Every structure is written in C-alpha cells, then in structure tokens.
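First, one chain by itself: the form predicted alone, in structure tokens.
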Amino acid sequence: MGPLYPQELLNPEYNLLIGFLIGIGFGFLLEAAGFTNTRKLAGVFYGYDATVIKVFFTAAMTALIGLFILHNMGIIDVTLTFYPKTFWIPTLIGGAIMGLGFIIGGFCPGTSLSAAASGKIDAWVFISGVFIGILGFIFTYDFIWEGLRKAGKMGKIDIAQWIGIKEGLFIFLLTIITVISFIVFQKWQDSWTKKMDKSDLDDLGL
C-alpha cells in the first residue's frame, strides 16, 4: 500500500530520484501547456484566457478523485501522505501576496522556473524578486513574521473536516463547482475576446 517512502518500502535515494523526474515532467508539461507565457497566465485575471483555470482545476480534481478511489480500494493510505498544519491567517495573507505577484509579474514560482529554463529574461527577473523576498522574510522573521506565522492555528484539518461533511460528498460538490466554473470562465473569456480585434488576439496567442 502506498505511499511507499513513509512505510520504508522505498529508500531515500530512489524517493529523491522519483521526485526529480516528476519535477522535470511537470516543468515540461507547463511549457507544453503554454504556462511560461505571461500573457496566458495573466489572462485568467483579466478574463481573456481561461486555460489556466481549466488545466489546474482538472489536475486538482483528477488527483482528488483518484486518491479518494485508491484510498477506499486500500491501495493508498491517504493518512500517511504529508500535508502541513493549517494556520488560516498567514495562509490568507500569503495567498494575497502571491496572487498580487502573479498579476504583476505574470508568473507563479513554478512557471517562472520553467520559463527561465526556456530562456525568458522576464522570468529570471521574477525569480530574482522571489529570492529577494525570501531573504527579506529571513532577516525580518524575528521582528515581524514569527507571531503572524503561528496565528489562526487549526491543526491538521482539511476543508471537508472543517465544514463537517463526508469526503465523498465534498468531492462531489467540488466537482459540480468545477464544472460550473469552467462554464462561467469560458463565457467570461468569450465576452472579452469579442471586444478585441484580431491583432490583439494574435498578440495574446488566442
């Protein structure tokens, strides 16, 4: 029964190798999906491209449904998989900061590394900003962030447990929300693209 590494069925060296190969594959897929293009990434915030929403929602729901089925079949023990404790206040603040950086820079940390590997200069600038932010966090942690990091402690809990419903019902409801979001974002994209002329669409790669 998986996961393999927590049960010592896989040694650390192979665990790192598998992670390395998965990382390469993930970067390749990001490039293939066009996620190293800042116009496509920013498009989700401006309404002219819903690709990011569709791809990430599809990936998340595939993983969620797959893990749920495999867990109930006794193939994977989800309780052995790692996920951090929840601190909702710093999570909201961190998410807002990352979202703002996403809008301004057109990258998230993962897509910026993939874009940098393909030679995009703006991605290297973005990564430089990430490292500056990391260093700023390190040197100001004791003065500013230590108390905030531990605020809103909820322990190890997922959304279904927090709401108080069964995991299967939560996945079903989230699947419905995902489908509705696809329809809404597609209509939003269609309404924006109708307002653009052909040269604008060509510049955006649409």
The other form holds:
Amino acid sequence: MGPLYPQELLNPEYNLLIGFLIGIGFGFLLEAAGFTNTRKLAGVFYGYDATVIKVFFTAAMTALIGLFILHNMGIIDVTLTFYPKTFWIPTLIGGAIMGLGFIIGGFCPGTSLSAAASGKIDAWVFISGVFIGILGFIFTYDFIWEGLRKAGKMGKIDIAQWIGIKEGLFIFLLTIITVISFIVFQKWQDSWTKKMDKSDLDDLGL
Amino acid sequence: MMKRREFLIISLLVLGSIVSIFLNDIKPLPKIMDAKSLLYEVNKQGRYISTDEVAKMIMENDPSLLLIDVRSPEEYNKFSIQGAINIPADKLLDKKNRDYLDQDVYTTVLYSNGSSAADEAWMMLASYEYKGNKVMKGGLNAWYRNILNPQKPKPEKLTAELEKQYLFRKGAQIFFTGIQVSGASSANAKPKAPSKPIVKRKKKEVTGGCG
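Pass me the form predicted in complex with the partner chain as well; I've looked at the form predicted alone already.
The next block holds the full complex; its first chain is the one shown before.
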C-alpha cells in the first residue's frame, strides 16, 4: 500500500499538509520533552543526562523494526522510500562536526528550531550559524568540497548487506547493542546525578 | 534506575527485533513501467526509422548513429550492417549494456531480421524507461530489399519522388556492397564500434532528508 506519495496515491498538497502536521507534533514533543534545553543535549556528552540517547535510539529502532515488519506484511514498500547512497568519508567527517556542534552549541538542527520558536536567543544565534555554514558550503563547493563530497563511495547499501548477514539478524543485534547502551548510559547518569545538588537537577528537569 | 515505562518500551523493541530475525530480507525491485504508460509508448509512432534514413546516416558518417544488432552472435557474425554492435536480445538488460541503451547522446537504432524481434527488444527497453532507442522498420529484410538490392520501380508507376528514392538507393547499394569493384560484400569488414557515451544519469528516486 504505502508509501503513499511516491506511488502518487497522495497529491503533493496533501503530502505537504501531512508533513506540516507531523512537524507540529515533532516540535511539540521536542519542547515537551525538554530537548530545547541546551544542557539536556550537552548532558549526553558530560554523562549527567542520558535522555537524548534513549529517545533517539528508541526512535531509530522503532522506525527500523516497524518498517521492517510492515514491509514483510506488505503494508509499506521500503524500496520506494528515500534511501541515500553511502559515502563513508564525508559522512564520518560530517558526523564528527555534528557531534562537536552538539556539545559546543547544545542544539541539534531540529531542537534549535524548536528552541528558537520558544524564544531562546542562543537558538537564534545557533540557526544563524547554521545558515552561515550552509551558504559558505554552497559558495565554496565547486572548488573546495566536491572531491570530499564524492569520496568513499559505496553506493546504495546497508550495513547488513555490507557484512553479508540477514537484515533481521542485524536488527536483532542492533537492538541488543541499544539495550546495553541504555543500561550503560543509565549507570553513568546515576553515578553523576548522585553528586549533583538538587537545584541543578531541577534546572535540568531530571 | 530504569523506570517501568522504559522497561516496557525496551521489551517491545526486543520482542520486535526477535520477530525480525524470522522475516525476509528486503529485495529491491527492478523499476518497470506500468502497462498503461507502456501501451502509450508503444502506440507512439516515433520509434521507427526507415532503412533509407539509416543508410543516409551511415553514408554521411553521422557520429550520432549507434546501430544495435539484437540477433544472436552467429547471425551477427554472418552479416551485419557496418558499424553495428551486437547485443543479443537476452543480454539487453545486462548492466554493461546499459550505457549503450539508456542514453540520449546517440540515436540508437535496433534491428533484427524483420521488425518484430527488434520491436520486442524496444518494448522491453521502453518498459525499463530506457530512452532514445529506435527500431529500423522492416529490419534486415527491408535493408536487403531497399539498399543492397533495390529494384527499379516499374515505369508506369514512376514518379519524381520514387525516382529520387531509387537513385539514392542505387548510390547506397554501391556504397554498401562495393558492387562495381568485385561484387563481394564489404560488410564483413566491421569498423570499430563507437565507444560508450558518458551519461550523467538523472536521479529518479524520491528525494528527502532529515532534520
């Protein structure tokens, strides 16, 4: 049945409308979960707050397992969804930059927009930085970044295909890794929060 | 400390992942045009090119012409139009042939003995949305009738147009058979096949990203 839009079962206007509604839900939940608080995101790196890791890992695993099962039930065709090609070198470098951005700025691109909407000045500054980065990249792409952008090409491939194991087995292994990481991060968080004052903890919403 | 709710969510994930182990891998489907669009493509008349047009292009050394013989290699080795490359019908969808068949640099002309085999090949390519292919109308039979061995039109039916066509075909006959020299066929001497064009493929996938 799905996905609706690539099969033209949904016109572009409704597609945008649905995107808009999901966006509202996403922003609402980010704000409600306290993700627009920079200290919450930076907490992952300092070890006093594991919420972000848990939420994003859970979201990714829910999507992964859900799509895989729905695909097998014939409800959604995953091959019709957007699926980028892999370029491992620029991805590695970009990931490192993004991680640095998380810990320095305290936002990820999504939470910065939510935080800007709730009137946080640092979020507006962060977004300005994002746009400076985007424009800087665009205008220097042809003579600086093109080689890097295309380095380490692996084509359309996922990790299970790359290692050569069954996709279901990979999902299972990844889930185990996720659960272990939850437990480890929780332990780390507990060891930190024991040493912290109550006022600090309240400030973090823990 | 792990809260009860977290424990529940994790349990569901683990359960789902255990179910996943027993499910099939996701296999990418080849992209095939749906029957309706294909019917429309088939009914468009633009896919045919006449033997005379092909002959003219060869004689003028038109660099945009790419002739493709879709018959078996044995038939191809016995006779083929000069400059043609051989891609048998069963190898049409091979990856290495895609650069010849899905591009808009050359005018690709498919031919077989008649029109049908080439037409079938064309249809197969069209269903994979390969662009820029044409079929030589009448195939090699028409090629022989019109170019290699043209018959003078009967005088009672002769019009200026037919005469012009006949004169062209007679010229083409000399060009392709070298009939004045020895009567031997020069078609066995195959010039090198044109090289594959460098094609920048348009992305057809859905695009999107993450925030």
